[in-house]
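Take a look at this one chain, the form predicted on its own, written out in structure tokens.
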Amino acid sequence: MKIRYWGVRGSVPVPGPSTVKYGGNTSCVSVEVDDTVLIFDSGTGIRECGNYLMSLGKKINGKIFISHTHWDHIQGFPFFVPAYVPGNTFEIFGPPSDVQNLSLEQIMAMQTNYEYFPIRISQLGADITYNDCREGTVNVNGFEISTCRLNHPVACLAYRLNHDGKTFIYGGDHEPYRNVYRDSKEGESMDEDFLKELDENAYMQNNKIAGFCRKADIVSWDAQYNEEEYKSKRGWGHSTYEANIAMAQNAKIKKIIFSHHEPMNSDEKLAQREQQCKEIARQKDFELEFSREGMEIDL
């Protein structure tokens, strides 16, 4: 598997010289096997994954993975130049919405509506097909792609792509299960066992993804934040440095690539964080990288 980062910034595009190392594009990674290229998101990223997909002169059959369709997550697909080319072929996968009877072909066509976008989704000359995903298994070409409900304001899905005895995870958006009533307000007159109980299923379901991701070779995990920052963002859908690296030693996994960074951080603070982050993990046995737009990993 060759991996390869085309954008990792969270929320919105951050062009400009102090996001040249890390990268201002957001969300999307893509993983290339034999002759079959998986791509993980449309954020803005996946220009510059269709113009070296191009590049390479011969007739694209690709697949999408989307983890969720908010926009930093989809709006770089009506710029995707393969997806104009009859020819190709494309399948789509990702969650529908959780809160209306929309499907993923739905949500992806309403960002080129005639309002918004002079061209069509249906107008494409690709062979485009959309697949509704939920927790689950997918087969592709071959490949099981096993898929994980995570936290985050909108159905949103983590991939677990196994392929010749190596695991590649890329997580979407999530932020670790809490009891929202513990330390509230709201909390303050409800019943000791009854928050308990609360308690006891935040942890389940943090186990649960932990669990998913367990011993996996390379996850590509939501890392948005330090616990500062978190403070003032509870709910918002984003993880931390800090409960990212507990997740990475409690699964065992070998290495945790931290991404969709904060669009406010400029390279110079991602770079000291990535620094402190790396000694951490190194003291805790297992690597650390932050993504950067270029980066290529062969698993």
Second form
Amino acid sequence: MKIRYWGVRGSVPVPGPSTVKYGGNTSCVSVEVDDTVLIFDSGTGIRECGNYLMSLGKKINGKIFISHTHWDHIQGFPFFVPAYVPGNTFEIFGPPSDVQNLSLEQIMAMQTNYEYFPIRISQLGADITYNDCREGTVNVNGFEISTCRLNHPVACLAYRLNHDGKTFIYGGDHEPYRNVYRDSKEGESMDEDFLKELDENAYMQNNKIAGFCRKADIVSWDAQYNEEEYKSKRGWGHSTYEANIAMAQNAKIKKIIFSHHEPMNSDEKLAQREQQCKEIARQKDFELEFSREGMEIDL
Amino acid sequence: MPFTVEDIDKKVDQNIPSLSPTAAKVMELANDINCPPGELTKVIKLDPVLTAQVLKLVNSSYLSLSNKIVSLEKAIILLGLNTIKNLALGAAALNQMEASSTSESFDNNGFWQHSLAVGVTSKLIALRRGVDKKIIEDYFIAGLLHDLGLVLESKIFHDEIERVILTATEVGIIEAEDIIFEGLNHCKIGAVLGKKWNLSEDLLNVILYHHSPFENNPSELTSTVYLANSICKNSGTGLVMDKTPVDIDPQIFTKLGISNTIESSVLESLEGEIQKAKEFMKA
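Please give the corresponding structure for the form predicted together with the partner chain, as opposed to the form predicted on its own shown earlier.
Every chain and every other molecule in the complex is listed next, the one we just looked at coming first.
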């Protein structure tokens, strides 16, 4: 399989001279296997992905997997040219909103409401179908894809793709689970046994995620912050380099790719951090890389 | 006119608002970006609809847990504080938009007080019985949710509910529902909703059998909620639709291994607990 990164930035697109090396577009990764193209997330990076697919001059039968429906993961879709071309077909998978009782299709359609965009999603020329996805396994054109729910302020999934003995995991946004009552004012009045039970719940959930990633060849994962930055961003739904390094080691991941870079971080800062993280990973015997727009990996 | 469980099944997908007495406090807390998790848990625990919706979300997200009752503290860890906040805000906002959709004859405030009273009383009974502290909160949640069906009933049967209320004062709620709906009652309606929302089997049994404590080999949880409901009705705490006192079956005391004097001792604590809840919502 051929993996290509089209958008690697978290939260908001950040074009400009300080983001040339790693890139400023929001999340999008494609995986090509034979004649099938699988696309993970449709942040602004999907625009360039679409232009690439159009340049191949063939009908496109694509599968799009949305990790979650926050803007930085869907905002490029209205600019994905292949979706406008009759004859192309796309199956879109992703989590519905159990909080607001909305299907994936309803949520995707909302971003092209008349007040926001001139073309309705229903007017797109390609044949597009939507599938609400929760935890489980789906078979798509002979590909087995399992999903795992992540910890983010909206329903969010990681996708595990197994093909030909190789495993690629695309994680959406994720903050490691923690006991929010521990070391808090409310926790002071709680029974220690109950606090321990809540600690165990958080531990159990983190172990579940590590189990999902276990022994994968490549795991592409949210690494928006370092521990220092995270201190003021607790509860925002993102992970740290340090937590991910621990998970990679615990889950015996062969290669972890840190992505969803914090928009405030420049090329210079990211390059420095990448070197530091790579050195730690080398000592712990796994591979590590920061994602960059245009990066290609053969697996 | 006869109504069936199937009629209800078709209508339970609609969004159900939180209760009006709690909505304002929910809006205030959930809109506060720095709202401590403990405060949010506290206000959700005062609203049966919100509590049920959080359990629904946990159970639909983590299917392996669906056979257990999950505490709200645990739900916050599993689903994240922001998700719970959004859920609470959605239900509270719906309450403000749909205030007119529930029948005027349905006493929202009284219903809220009764639900809370049965939750508190169930927990007090469980504490007196020395139930394992790990499952004490299950008793509160079960008591809080036992009448969930009434919320949906008053929403779907906007016109009929008035006749149910009038008739109940003469013959009791179950008999009144039987006369008006010919076979349907708030227990069955609540069970349909609970099943659709993936509530645990234990909770479904409480919702379904809290008026018939010897049907279907009831659990200690169901028996406790039956007793708590009877105590609250007889003491006139919150909304009491039927004016005739409930004749508590003495076998319940034997089954739960407690004396019938428990009634007076829990009532002493109950009043203070309800008062605390009211003060919290005004604060």
